[in-house]
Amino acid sequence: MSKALVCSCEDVTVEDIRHAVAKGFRDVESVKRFTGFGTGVCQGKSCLSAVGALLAREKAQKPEGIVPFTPRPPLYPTELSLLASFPVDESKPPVGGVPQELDTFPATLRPEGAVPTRARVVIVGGGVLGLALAYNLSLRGETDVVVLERGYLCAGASGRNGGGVRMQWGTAANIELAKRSIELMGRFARDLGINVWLRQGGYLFMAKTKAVAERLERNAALHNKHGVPTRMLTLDEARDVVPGLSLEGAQAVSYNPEDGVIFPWPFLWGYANACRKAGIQVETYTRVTGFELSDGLVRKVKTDRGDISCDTVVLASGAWSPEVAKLAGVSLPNEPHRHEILSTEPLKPFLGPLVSVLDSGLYFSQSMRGEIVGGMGDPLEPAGLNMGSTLRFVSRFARALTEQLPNLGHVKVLRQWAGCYDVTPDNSPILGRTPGLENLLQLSGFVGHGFMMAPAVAERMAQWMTTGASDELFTRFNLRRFQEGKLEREDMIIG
């Protein structure tokens, strides 16, 4: 049977676009994520206008709402070896990036009509944490819930991360949460009807300094106490796990074969679909503009589509949480930091685990389609809501990656993007009630690992909210700890 291709790079057809529209993905960014169009070699140059015309023809979107995405550097498929040769001044902080602005969505993309005037629970943030919480509330009979998302699903960090999921953490709380999350991910397709492509190829951490090596050894012993089979590898054993990996300068390597990688986008779609089936309203392109407060409670959430009276508000806005909390007069200690990431052309499968050099923050894995997907922190990255892409990052990453896997120098980078970590002073989340506003609940500050913790945290938070049962998680990581100096530092942060 012949098929009408729209995107020849990714084999996306006219029917695929129509299917996306029928599923409710009606703007260019949402359709791009649902179908994968524009993510191949041509970076949308040969298909973007065709998709826009189709959206107009299908009356999925008004003409003024058909806003194209902006291709990011590198604008053409470019070999890692060439990118690695670009000079970088490591003494100066990164600035700017392309595109400059991602936080403004055209008013025409907002759904027509007002939001509900009343809901028992309003969740601010339609990322994986907010949606997972809404889903878990529905499992416990609470469906009078509205989720507010300022953009499209997957617009924030949940749709921009590398998909890594691991049990190798430095605190007992995170180890147990990660174990439960990965267990829930393993049955996600059965429970929510969508495949998130969980592949448990392991995580291999490398240490190049004595201090980090000691941390890996200490944490491996802690993992074993919690039933996580992390083990320290000799360098020869590490080469067997990742053939071709350079271990020059390595002082220690840890490996847990039960860690893995999933595909982030369907993870959100699965939660969003289940919420909608349960009667929960997920309102995209809806921005919170303020709160109405009285007698130590939040009475209304104000949005650009109307006000919602409520009993409880949950702040799950990730890197935007401090900005939203400020609207209620609450000061949060977390701050956003950009993290950049890229993807190469696909290769034959050769890389089992996600590999990370903990000292530099380099990480990389191979996707189910064969792409090398990875990122690297920048110690000079200033705080701020910046999701632009820079040549500085891709050059630093290309250099670091080809040092570890020299055979990849000829591989071409196809695309690049960025998201924001939601960073707290102790690298641990902010959960539970807000002092002075008891019905404003905190669910943020996961420092880049909220994606992998969401299933377990949401499960416990829904239980805590609907039963009133005590749960030390929501006391231990309360906002008060920053004032009281009771910090719990997590040291297994990549980047």
Given for the second form:
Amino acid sequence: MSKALVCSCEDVTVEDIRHAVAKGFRDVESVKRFTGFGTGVCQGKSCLSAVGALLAREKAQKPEGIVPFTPRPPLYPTELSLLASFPVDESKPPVGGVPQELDTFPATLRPEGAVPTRARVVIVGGGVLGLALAYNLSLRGETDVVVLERGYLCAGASGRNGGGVRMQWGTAANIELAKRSIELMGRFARDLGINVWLRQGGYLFMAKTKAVAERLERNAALHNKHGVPTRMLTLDEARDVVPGLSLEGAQAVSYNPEDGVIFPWPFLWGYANACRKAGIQVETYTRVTGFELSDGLVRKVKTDRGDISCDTVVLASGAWSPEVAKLAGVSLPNEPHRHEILSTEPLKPFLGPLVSVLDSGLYFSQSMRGEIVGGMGDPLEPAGLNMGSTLRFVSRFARALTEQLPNLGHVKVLRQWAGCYDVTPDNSPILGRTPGLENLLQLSGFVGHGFMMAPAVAERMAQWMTTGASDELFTRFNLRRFQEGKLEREDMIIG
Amino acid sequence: MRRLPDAASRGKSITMDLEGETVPAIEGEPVACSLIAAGESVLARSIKYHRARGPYCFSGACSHCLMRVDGLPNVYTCRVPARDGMKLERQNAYPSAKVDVFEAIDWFFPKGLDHHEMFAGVPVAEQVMAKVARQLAGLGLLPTAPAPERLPVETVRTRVAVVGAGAAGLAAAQVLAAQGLPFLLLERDSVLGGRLLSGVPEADAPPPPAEGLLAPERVRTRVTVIGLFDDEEGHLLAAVSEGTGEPRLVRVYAERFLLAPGGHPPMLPFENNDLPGVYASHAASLLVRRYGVAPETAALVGSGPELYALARLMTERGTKVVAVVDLKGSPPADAPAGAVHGSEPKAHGHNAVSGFSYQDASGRRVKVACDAVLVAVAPSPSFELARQGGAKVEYDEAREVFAVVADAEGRTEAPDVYVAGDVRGARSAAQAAADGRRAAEALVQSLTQAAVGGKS
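Rather than the form predicted on its own that you just supplied, could I have the structure of the form predicted in complex with the partner chain?
The complete assembly is shown below, putting the previous chain first.
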């Protein structure tokens, strides 16, 4: 069959690029994500300039708007075993990281014209939470909504996570939300017309210390109470679930076969498409520059493309939420924390569940495309909006990963990247009204898990916003709890 | 492809095992080179449409030559030296790469396959597809054994780290050597010289590096730089060294980084541009100059001086050049006879190139028979390291590539990162060498000033 290839690693054709442009994905980063070009073995070496030239020729973008995607290390595929040999001083916190150009979107990428001068609801943040909320509002008849996103769709945490979705949590609220979310993800393609490729291969949690083992056992009982079929596995059973898995030092293993992994990017496109279809404006490359306040209310949202007067503002900016809240004079306890992650070359399927060592925060799964995708938290990572990549991470991760699955030693890393967790003091989100600014609604602080909670949280929030019916979710997780000392501690956080 | 009859003996004749068949090879030659010389044009199957693939770039910048080698998946056979008894397997194909039933996917989806919307919302089909797609996805199998314990990381501290020993890097290294400045030159290939040795010949190119040009302790070959990172001590290059056989990680700390990694051979989008038998000009010149392997008949397509120089090189070495198609304009006066301005190139053939066609200036479609299509376009600057080091990268409209932004002396936005050669946008070898010299001189000056500044 005659095809003109642009990216031969991922079999992306010239037609695929045109299709993406026709769908509104007009900048290199967005086209990369939509078509998959440059995500394969060669990481764009042979295709990036060809795609740039195509976008220029198709007049999809002005020349100044044709900016390359950030080249992630390693430059050439590199074996995990070699990366694991890099020495890491665990006592020193990580420093720097190769720069991630997220604050420098050229002005030419900004859509032409002004934003609407008025909207009933303005949602700050075009990540999965903001878009899911907008979509759920539209289902309830509220379509006078504008979603503001400072970059391209998928630029923030929603486009940078490992895609894991699980019901194994430590609090009833999170278990219920996650259960509902996974149910909605299973229907996502039918409801929104785009595949998120949910694969329920389960989550296998491993505990290496007594305290964590007890926590797993306690939580499994709680899961069962909520109808989640988590069970504690013997080591032999665990070996059957993941052949080749080293269980050295494992004190306990829990497994819920209904947890799974989805492909993060289409999740956002699905919501964004549905929003646009409903008449909601999703404004990318638009930055919020301030708020106009009076009488305890937000009156206007100021952006670099004009001001929008509004009745309600929703703050759904994830790791950027403290920064945005500050513009309204609100101080949030959230802290952004870099979380690094990597992807290997794609291999034929051999790994069913997502595996996580709860003690170290190591997690890994095999994506639908066959890559091992995984990350590991760093206890010394300083707070800050840093999305750079470090050698320290690949080394620590490679060592921890090959310890669990030794046969991965020869497998090559294709790219590493980072995103920011939006961490709150009790690992639980901040939801509901802002004390002192009644029409500023909070929807952030999900500590890296907003992605998997979004469908259910957005559903509840849209219901709460449009009906005014009280929902304990928005009082329980209200910002007030930090002053009142009623924290909602979650203990099943990976990383 | 064939071995040229006049090719000097280049090494010991050995054999490799290709899926149970014995294929001849030459020890130390890239595996892919031996395979195509032995008439094995299909080395792989593509990931989605299972299209036949043979090597394209011969520089580890595409994925066309990936095979399972001695049990390890996705090995760049264009970079791995052939060894006696090496076990080679094609990946992603059933029952074999030559007759792959999954090739049907390519035919079923003539307009392409959009997996975002495919079967979305069709309840049963969607679930079945999810299962099928999972089985079809992925490339290569999990290795059956753990990797050996790796050698400890080697740490090198030097004043200047130079990446790439092509025209630009070599010229820069000579300046640094003359100034007596401690430096380390890192080269991915096993020999120094880059295109001076294996590229398309250029009339005004500097001579290839003479033996002993640089002190041995200043040069490392077979070192692949994988990133320009930073840690508490500052910027460092991470690299994989295969110089002594066993790969090991090396980290190089330096006060200045002079990056001259050249460019990657890009894909030129045209119909069937991924057919086995379509080669980048870099690959064609490397094969013929270093390994004495060339097609019988070839069609050339592209633009710029490299197109015509390649036509001359191939003709000189006995390849019958059946078409030279310039996509950007009319051929210059000194172009080889028969060169034309054309558009809409297309490669023909089922599992390998058997012909090439294009539209001529009068709008007529012209088709020629050939066994190779050689693509000669400007390389895509390998800007990755410079960008990781903090340099700015811009789209160069005229050259249609992304190139590092630098001043005439190779200074970038990052004070310790200098660039030279193709990484700034396509340069001739002579220009690249001049770039290298200027950048090295500016860099020496900056170090001297820093030293003076430090004392005051």
